[in-house]
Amino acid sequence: MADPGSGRGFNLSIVSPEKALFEGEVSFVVVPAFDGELGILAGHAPLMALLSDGVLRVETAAGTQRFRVKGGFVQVVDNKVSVLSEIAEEAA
């Protein structure tokens, strides 16, 4: 398992029915899963989980970004994370 500062990254996409909010390489993601927060690093095992309402945090080379999500799911496959949310927007 890699740590967020190790330089290993993975591809993340965050999509809502209205638009794609984010697409790019990240080092760490925390998603508000239905049964609690879930941290994802490079090399994470395949996974699919339901999202709850909350804030999704993304660590990129440029810093931390936050997105408010409501419902949907997250999938991790082959070092790619896809977040499909019913409602998603950049958080302040």
Contents of the next structure:
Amino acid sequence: MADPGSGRGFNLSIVSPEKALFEGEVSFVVVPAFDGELGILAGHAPLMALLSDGVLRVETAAGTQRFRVKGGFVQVVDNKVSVLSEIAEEAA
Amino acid sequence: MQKAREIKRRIHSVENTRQITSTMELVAASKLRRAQQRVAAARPYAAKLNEVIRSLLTPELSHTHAILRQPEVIRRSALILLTSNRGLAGAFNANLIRLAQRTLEERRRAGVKVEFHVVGKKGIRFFSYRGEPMTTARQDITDRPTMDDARSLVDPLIAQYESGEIDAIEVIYAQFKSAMSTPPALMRVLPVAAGGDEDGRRSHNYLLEPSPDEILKFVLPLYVRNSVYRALVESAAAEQGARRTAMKNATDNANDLIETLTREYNRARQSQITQEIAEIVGGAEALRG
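Next, report the structure of the form predicted in complex with the partner chain; the form predicted on its own has already been given.
Let us now look at the entire complex, which starts with that chain.
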């Protein structure tokens, strides 16, 4: 599947209190926002949103990674996306 | 000879002790390393959380969010004391207990009713011996505390704070400054420190979904919980640091003792030999007549 977007990347970090699960350059991320899935590309407007339980999809140059989160929230600012979740783990 | 054998036995006993203390030192050192990693791993989350809250917080919100209320007088408060389940960590638990006693006394003198929550066998044992009433006493938190531990510890208290049953939540824990320095510290979890710096507040025009109110309602308990989690993780690391230091000192002492005893043993043995030779020579002399 071709990646959507301009091909530009942005920085994503996924952290839980216990550890940082992901940190790096990505091209596209889909987060399970409280009211449905939310796709984020480079240059997204500043945003804070709550997450529900679900799977987070991350597209990097190396391929697709998935993380399971239970609640939490996402912050987008200056082309940096941070996902904070008390319970998060890498999904197979 | 009696004396030399006696010393030999003491050397053996000290050697056995040294074996134990040096093993405990190694175990504590490796646990410390992992605990330190957990302290470090908790930092990005805490930093981000602080940043988000700062950018959402405005003074007016304290009227709409019960968790932000700033009580004028504190009538009842909750005090959480974190101690360890295991001893042999030097003055680690004693320091925490002393600070807890002092804090209890101060609060009571100020007319505050204190609900006392104790974590860790060492604290529980001390205060139950002293007949101090404890609202909760928990021993189930291991040396690898999790977010679940923090949640079960503080969530009921957050609810009590919001409903106005208690006016403050404080935690006594061991700060982890370095492996050598782990002073006991008192942290006020609620009410949250008023204000926050102006800059960074609403500096970006965030799209907020669902609404700032809803987000804060979700994020503020996270913040409180995370403060407690941090205290748990730091205390766990501090315990291992204190134990490693205590066991290192014990091992060093054992080494010194063995050195002194060995010297004493050699001297006893030497004098024994000298005396035997003297006896033989004396006997030979006597025979020659």
